[in-house]
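Take a look at this single chain, the form predicted alone, given in structure tokens.
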Amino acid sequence: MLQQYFGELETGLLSAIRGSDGLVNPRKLYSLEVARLGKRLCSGTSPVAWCGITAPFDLLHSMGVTSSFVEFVGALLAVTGVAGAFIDTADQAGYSSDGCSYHRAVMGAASQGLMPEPAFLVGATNPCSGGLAAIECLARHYSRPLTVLHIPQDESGGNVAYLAQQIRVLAGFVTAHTGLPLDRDRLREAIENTNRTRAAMCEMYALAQRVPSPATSKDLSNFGVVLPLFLGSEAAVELACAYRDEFARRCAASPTTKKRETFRLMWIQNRIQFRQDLEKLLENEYKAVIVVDELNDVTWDEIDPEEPFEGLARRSISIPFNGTMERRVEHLQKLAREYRIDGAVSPCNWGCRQGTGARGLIQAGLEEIGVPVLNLEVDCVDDRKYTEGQVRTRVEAFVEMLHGRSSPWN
């Protein structure tokens, strides 16, 4: 199933590329990527490694080793619209129906024998206790050997020699699991493309901040969860690089053309997967275009390709979900500034406590610096939990409430 799908996905994004006359959506691009990346797990050609989100997929490509965060198998489960019928099998075999969609789909889906086998898997403490249950439980359905990176809080004390010890550690690991050696001169290339990649997510996203700005609501969707899984590789460096020149066209265009913006949103952690015009509704009907995502950010420094390692661990640790609630609130608060923010929408998704669990203090950070937070009680993943009506509802609201506010940074 999945094979077909991302065969299916890549030939018809290769089609469109090729017919669009040189100038290429680099949305395009980036599902183009994705397909991609779904055909190699599933095609058994490289050693699969199933990984929690902050582990260091630039040392595993640079290994020979093609891996994923386990939630981008339900993020896909949604987009296709059979996500539901995994997580009932899920729940039907006892996992928690309070836990998050993504990892219930997820289990649902190895336990049908839909996910590819790993080799190996790698767990971490960040970003979420229920991801790294997730990876241990398929490490016994797979029976496969399992490391789970430890992420500090901060910075403090020992905290990044600790860590980037650990990830050397992994570097062993692959190696006594697949037979694929470190290769150094591989790794420091990988490291120099990552860098390369960050510099262009720099400029793009200072492109992004302008008013009004040249993305769209859907232009970055995922785009800081996903990109990561790309990262030490050459089609991250062009994935980004089409991102800031695109942005730098539609900068450069007579007004005329520019799109209006009578608000501008920040979205809070994941978009709602499946298919919904949640977007399409607040940019057509409302002028209110989604300009930064959470995670849509560069928080960590460039890394020295001879000395990788605290470098990597750093960047683990600089993810805002990691460490206390005060400084994931601050760098929201710091998104805001950056791109004008007019609200907030924040996706409530069932079961995380990344979500649901912080709501009430992410809204109260923003609203100290003036901007209004709208919460919606949805599943990111189970369409079945999603009522169109009563979403465009609360948006209407939300709007009509814009209207009557002056902007912050007026």
Contents of the next structure:
Amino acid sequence: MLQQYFGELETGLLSAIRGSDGLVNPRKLYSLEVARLGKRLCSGTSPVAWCGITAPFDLLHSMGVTSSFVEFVGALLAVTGVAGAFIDTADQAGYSSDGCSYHRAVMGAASQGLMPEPAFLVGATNPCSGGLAAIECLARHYSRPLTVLHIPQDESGGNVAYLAQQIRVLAGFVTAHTGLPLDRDRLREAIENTNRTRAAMCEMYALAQRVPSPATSKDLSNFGVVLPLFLGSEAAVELACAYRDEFARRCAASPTTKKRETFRLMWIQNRIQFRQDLEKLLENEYKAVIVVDELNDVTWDEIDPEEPFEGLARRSISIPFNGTMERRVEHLQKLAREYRIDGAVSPCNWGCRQGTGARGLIQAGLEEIGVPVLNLEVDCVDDRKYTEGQVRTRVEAFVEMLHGRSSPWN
Amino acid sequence: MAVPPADFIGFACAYTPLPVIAAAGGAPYRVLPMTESPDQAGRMLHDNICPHVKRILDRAIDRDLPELRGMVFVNSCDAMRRLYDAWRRVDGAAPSVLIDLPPTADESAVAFFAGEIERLARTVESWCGRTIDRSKLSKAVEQHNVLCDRVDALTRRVEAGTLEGGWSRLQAALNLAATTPFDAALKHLDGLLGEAPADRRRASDPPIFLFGNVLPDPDAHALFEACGARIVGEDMCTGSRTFTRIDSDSTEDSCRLLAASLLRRPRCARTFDASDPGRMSQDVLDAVKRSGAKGAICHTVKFCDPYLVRLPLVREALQREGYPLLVLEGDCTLRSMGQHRTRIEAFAEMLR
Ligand code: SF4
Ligand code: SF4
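Shown: the form predicted alone; wanted: the form predicted in complex with its partner chain:
Full complex below, order starting with the chain above.
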């Protein structure tokens, strides 16, 4: 089912791209890469690894492994509108309905044989305990080898060296279970691609910060969380450059976009994955544009291709969901300032202790700098729990409140 | 028994290296989620955070705590990490530290955790104004092990049905030992051990193994018995797990020894062996068999991912060998347990 879906998606996107007279919307290229990754995962042509969100995908790519975090599958099931059935399967098997639906959808899909069988699994302690537990259960389900990355909370003491060593051990583990060796030249090439992608992302985000922003609410939806899956490849470089160039073109083209940008919003954590009209509602009816998502940022330095493991370790530690809430709030405040945000939306995915758990602290932290937060109560994967009317009412009230305040940046 | 004054240092997780606190002259005080304080934690933490953590926060907000020199958190799960975040925003709350806890127990994890214990030692020294040296730490480990032995002996008596008050009284004793300075705790445990044997065996009630995380209310244990479930063994985070022995070996680095002992003792759900995924299910099965139980009850606090995500595997392993499992989700109050009364009775009845 998945293979067919990705195949058709790729074909459709390729024909749309061919017909676009050279002016390709980068979002289409993004979707194309998603489809291609999905196809590779299902094709059986290379070993597959199911991982936690902070695994070093560029390292795995350089070793010839097709890898993804499992939540990617949860999100895809939501996009295709079938997550509910798999969540039910998981619940019937005893998974708590209070758990994160990304994981419940994945566990249901695995138990029905829908997920490609992995060669091995890589768990990670960051971002969430639920994700790590799900990976352990999947390793048991598939009877496949598991390794775990313990991501320290910060870079203090010997933390970077500790994680770098675990990543070195991971490379040996991959070789032991796939026979694929670590080739230093291929790794260097992958890291150079990662650095080029990073550079283009920095430029692209700098453009997105402009007022008015060249980014629409949809352009970079899920970008920061999904892009790491392509890191190390040429495709990632091309994708980041395509966004940068398109944003530069839009900035140069016209400032008239200001009309559609009465309010600039920040999206906290992940987007709602199933199809719904919230972004459209915000943009079309209220001229409120999501110009930045929490994970759409480069929080890590260039990686030294000669000392890659330390750089990869630093990158995993740097992810905003890691560490204390102060650190996360500081990052959100930084984004709010850089993007001149009027308000923030937090979907509060039910089942996410890591993110949603601290919503009161996040709200207080942003309000400290004059940015109000709209906390929605939604499940980002299970569309059956979504009540459009309720969301609309909350959004209306929020936008009305924004109208009554002056911008925190004037 | 009133808690005598001491340099209390709070803790909230059974992975806390308690001897480090004692070595600095502090008295470990487990902040149990038992309180009459109003529910105020929701201002900072979402409803989906485990009630264990929220009640601890309620106690801090409501100042329903003895004076604490400091509070030690262990990064055992997302909820604990968020509790650490929220604690620091409570007016008047004691200074706190979060030590990181690896999810596995391999050599590099042990070395890392030893470093965290070292960091904790420096923090606790500053809170207590006393330095920790090797001999103080060895003595604290010794004392800890003395308490563990007493708890073990008491547990054996409860299992054999010769302690008046049974599991409920044992739980009260464990709560006291986790919140009282060493001498007083030892005296209390010795007092219980010195009591004449009672005959509490109720052979007709089906034997049940109890496992899970946080259930400190002694009345909850009495409720199980009243429902006809005879507990013959337990593995709870507020039960015997806080009192597991630390290896002592004068040639080894003390922090390393502490780290290895804590990480390698019987695991709760948040710690696992990557080379044997899902091992928890086998561990629970083995413990059920050893205890002679006919079935198992898991009590877990609501929204506890480490337990809830792994329970389907445990259920499968138990069912495969013919052991029924009853899962109870609670909020650390007896009221929530009371709501399960009919289910516990039906479960016990089924096992007859
Ligand atoms: S939504 Fe939260 S619990 Fe779910 S995968 Fe993301 S971080 Fe983990
Ligand atoms: S009960 Fe579970 S979720 Fe709560 S603190 Fe303990 S391990 Fe974490």
